[in-house]
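For reference, the chain that follows is the form predicted on its own, supplied as structure tokens.
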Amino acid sequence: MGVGTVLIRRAIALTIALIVVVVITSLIITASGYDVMIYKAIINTEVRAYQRMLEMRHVANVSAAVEKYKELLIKVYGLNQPPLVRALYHVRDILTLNLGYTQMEETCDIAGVPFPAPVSEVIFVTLPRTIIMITIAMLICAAIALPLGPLIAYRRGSILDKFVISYAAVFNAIPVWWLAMVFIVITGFILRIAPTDYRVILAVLNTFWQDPLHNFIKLLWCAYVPIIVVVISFLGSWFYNVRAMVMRVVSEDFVIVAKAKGLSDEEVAKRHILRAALPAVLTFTILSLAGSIGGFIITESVFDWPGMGMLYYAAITTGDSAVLLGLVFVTTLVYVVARFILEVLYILVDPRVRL
């Protein structure tokens, strides 16, 4: 098989995986009756508003008009259909990017948009905030760990190696949200060098282009503590994972030959060790970055940071099935795209795959 054929097959398999995830999520929501409960609440709210409007206009035979309007809403929301049909409608709408509208004020409040709002707007307004807080922090971890990880593995047993292992063990045991609370108390309330209310990020981003320079400074003021917290918490894991993936390559014959040639430790680590371990390192890096898009529910809640994690929490607790399905679709789509990018990178960095 040629490279093109392999990539096409991978793309088809990943697309099928995306569809399966959307179908399963939709079936769970409809089978549990979650969507019926929400839609009934929405219909009752709209019917009461419609009835008040008719009464204010002194329309004759209000009850008949209200009942007719209620029947129309039941058909519009598909409550006259069995659960399986409603699930298929959900799948069709999601896969055609018709994410619908959210009727929940809580999810709109997280996004900072007027209620009600299109689900796509709610998600794509919220997404950049998680990228600012978490994805950028993960990129910083990658920028530090990827060059230094091979050196640490190459010098196994050194003081630096022992320090990294200890650091990873300590901060893997400390919850990110607990560290976040400590930093908020120290930087916000004691030292007063950081904000105590991070929800102001909404106003900064919503008005960013009105005064880009001033708002960029405000953005840094809001984001630097959350980014530092995430970097401190996850840097040890990045070091440890890169070290573990590179460790098996260190004892290979070609590494011993490179050292016998008199190459420096940095040259051996970067040109030989990291290159051989690159497929595994790329997999860990890209999937970690893709996974960060989903946000951290508890950590974002501690910072009151209106990102994807808090949006997930609001959608689950309020039963906002439209936003929940949209979130599952977007995060799964990001993962699928990341997997396909990996398939392309494997071909570029590993000659064995091309053969």
Given for the second form:
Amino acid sequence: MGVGTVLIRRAIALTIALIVVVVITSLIITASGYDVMIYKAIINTEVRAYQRMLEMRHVANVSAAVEKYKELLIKVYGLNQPPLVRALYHVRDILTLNLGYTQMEETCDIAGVPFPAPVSEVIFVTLPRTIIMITIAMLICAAIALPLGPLIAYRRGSILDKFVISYAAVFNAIPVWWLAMVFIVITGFILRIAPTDYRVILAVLNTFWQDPLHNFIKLLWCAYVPIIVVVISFLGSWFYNVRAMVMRVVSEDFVIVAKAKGLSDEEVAKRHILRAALPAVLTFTILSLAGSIGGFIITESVFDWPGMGMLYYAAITTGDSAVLLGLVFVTTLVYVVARFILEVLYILVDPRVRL
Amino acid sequence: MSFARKIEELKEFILDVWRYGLGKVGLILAISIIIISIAAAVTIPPGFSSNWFNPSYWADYPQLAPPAWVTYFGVQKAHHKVVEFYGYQNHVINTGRGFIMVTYSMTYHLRMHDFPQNVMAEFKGDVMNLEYYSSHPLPIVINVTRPDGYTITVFQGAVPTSTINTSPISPSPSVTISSLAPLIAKYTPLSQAEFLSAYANKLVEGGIYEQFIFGIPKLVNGTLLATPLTGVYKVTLAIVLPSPHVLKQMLSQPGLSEQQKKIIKEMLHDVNVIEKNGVTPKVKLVVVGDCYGLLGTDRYGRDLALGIFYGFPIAVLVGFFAAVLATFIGGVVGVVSGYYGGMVDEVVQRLIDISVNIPLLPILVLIGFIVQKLFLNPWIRVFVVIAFLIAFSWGGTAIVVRSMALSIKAEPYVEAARAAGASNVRIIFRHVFPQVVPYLFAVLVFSVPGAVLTIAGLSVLGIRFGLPSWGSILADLRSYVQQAGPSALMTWWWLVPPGAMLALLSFTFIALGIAMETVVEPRLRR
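Same protein, different state: after the form predicted on its own, show the form predicted together with the partner chain.
To see the whole picture, the full complex is given below, headed by that same chain.
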């Protein structure tokens, strides 16, 4: 099989996975009757408002008109269709990149745009905020763990190694959203070196270019505690994973042979260990960065940080299925694209895959 | 393989794990957690779960109170005192002309520069029929006698029999205020009339009139304030009942309805019991302090120490259920797809592709909101969410187990077994599975915290499972913060213990998992 065939096969498999994820999400939304529950509530309020309006105008035969209006709304929201059909409509819209408009004001509030707005706009307004908080934190983790992780792997059993493993065990155990709550108390209330209300980020970002320098400082003021919390929480697992991946290679036969040949430690590390550990490390790094795009629902909600996680949450609680499906599509797409990029990188760094 | 040898192997495995520092810590903590969970599961009082979510059950507890031990560090918090009277002790029965008075009293020593939150009285079961008093005044009086000699009447009146057994009697604002008037006139330049007309309402509206029961009033810039008055207080509850003689006279009156006669007869019976046997209603007197117990209370007055203790079995059950199932599915699917290969393998690979691509947490939040609307039983809600969590998270285990199965399949002894005519099922059970099991064990231990933290996280997001778990304690704090602003997070005794317990439980199994992984994965070994 040539390189092209391998990549095309992977591309097809990943595309199918993307489609299935969208189908599963649509099915959960429609088959559980979740959308129906939400839509029925909306229709009832709208019908009641309509009825009140008609009664105030003293229109004759109110009940018939109200009934007609209700039927119209049921058709508009597609409630007269069976769940499977409704799911397929959703899937068709998403796959033709027709993400539609937001259905609820709350999702627009998170984004800070007037209602109703195109779903794509809401997502792309919200995305940078998650990147500022979570993706940057992940990049910091990568910048620390990638150079230092292998060093620890060489010194396994040392005090430093034990410390890193214990740190990883402790901070993997502490829920990041709880650490966030504790940090708000410590930095915001006890030490008073950080804000206690993070919502201001909305105003800062939406008017960023009016006064970039000033706003950048404000942005730092808002963002530094969330970034620190995420870094503290995830640094341990980065170290642990990088260390484990390098360690697996260190005890391989070819490394022992290389050492036996009398190559210097540096040469062994560069030519044999790092090269062999690279695919695994790349996978971990790129997938972590891609995964961070979806935001951390709970942590963002604790900080009241209006990012992708909060948008997800608002979409789920208010039943904005358009935004929800749009988010699932975009985050999965990013993930799938990242995995495809990985496939290409595997071929570049590991000649064996080309065979 | 004999049973004895299996035990021997297990022993060796545990000793191997014990050799690592993290393994030691993990084993000790895990055993402690399991023992505590069993103790909590055995001792949990019936109806604890529903009481936990019933605020009126906690009405006589202080609200938002820090743990009692903070007073040892010099924090000024009035302590909490409860005295229960069991119906035949510590009460005084006075027989007067035409009435019987039963008096219960407790002393309370206020040592701290702080106000107790309230004074309360409760009738615990076997309450006499007081329905008669719905039309007649004055059966119950609660007095507080202060160290400075003043006596404040905080409650005076009848309590309907329908609620007397379920809700505590707390001070009535109007009675307390009028009884406070002489005190205010003594300590401040205000006259009683000035106080009643211009200041009394403000004290009631501000919800601070209870402070004056335990305080010295002061007029500062036209505002009435109280400073705590330390010393010994006496809280007295008196029930005033008509004497049997009066009741008999009433019965003989003409024109009574059957209903009225019945009430008076019941009353006569009760009064006779009191007079002859000295048995009175069971009563509980409470001076509601400003600090409580080992871990304090939340906004509803719920004892957080109880919440933490009974949260143990819930967390352990959730964690193990999810871990066992996910590991089992991952192991079986991994072995089958690695061993058989072909179409089966292809299908499994594609399924894993999908499951690792799905944005798991958002989907779980969605499922959480759906189960909240569909099911009432808290355990069903939790298990449905866990089922979805498992459905999307067995992939990682399956990938590793599959690669192990692939290499085991190529071993000579497997080929030999096949050549000898062993069936696939036999080979899987005799040769492949036993080699995968140690690894699965490590995975099992590793994946215990995942489900616990996920369920706790979903609770914090506002999904009500209806279990008194650590997550739900934090969720209540979250919703309190959303109402009262971020400064509500300063209630450290509410914020720290549940999170710390979640972290401790997770740490235990992560530490144990790391040690086990090092044992079963020789390449990680030193």
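Worth saying up front: this structure is predicted, and the values here are computed from it rather than measured. Positions refer to the first chain, counted from 1. In this text, the rigid core denotes the largest set of C-alpha atoms whose superposition between the two forms falls within 1.5 Å.
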Look at residue 160 and decide if its Cα position differs by 2 Å or more between these two forms after superposing on the rigid core. no
Once the core is aligned, does residue 59 move its Cα by at least 2 Å between these two forms? yes
Once the core is superposed between these two forms, does residue 229 show a C-alpha displacement of at least 2 Å? no
Can you read me the CA shift for residue 268 between these two forms, rigid core superposed, in Å? 4.5
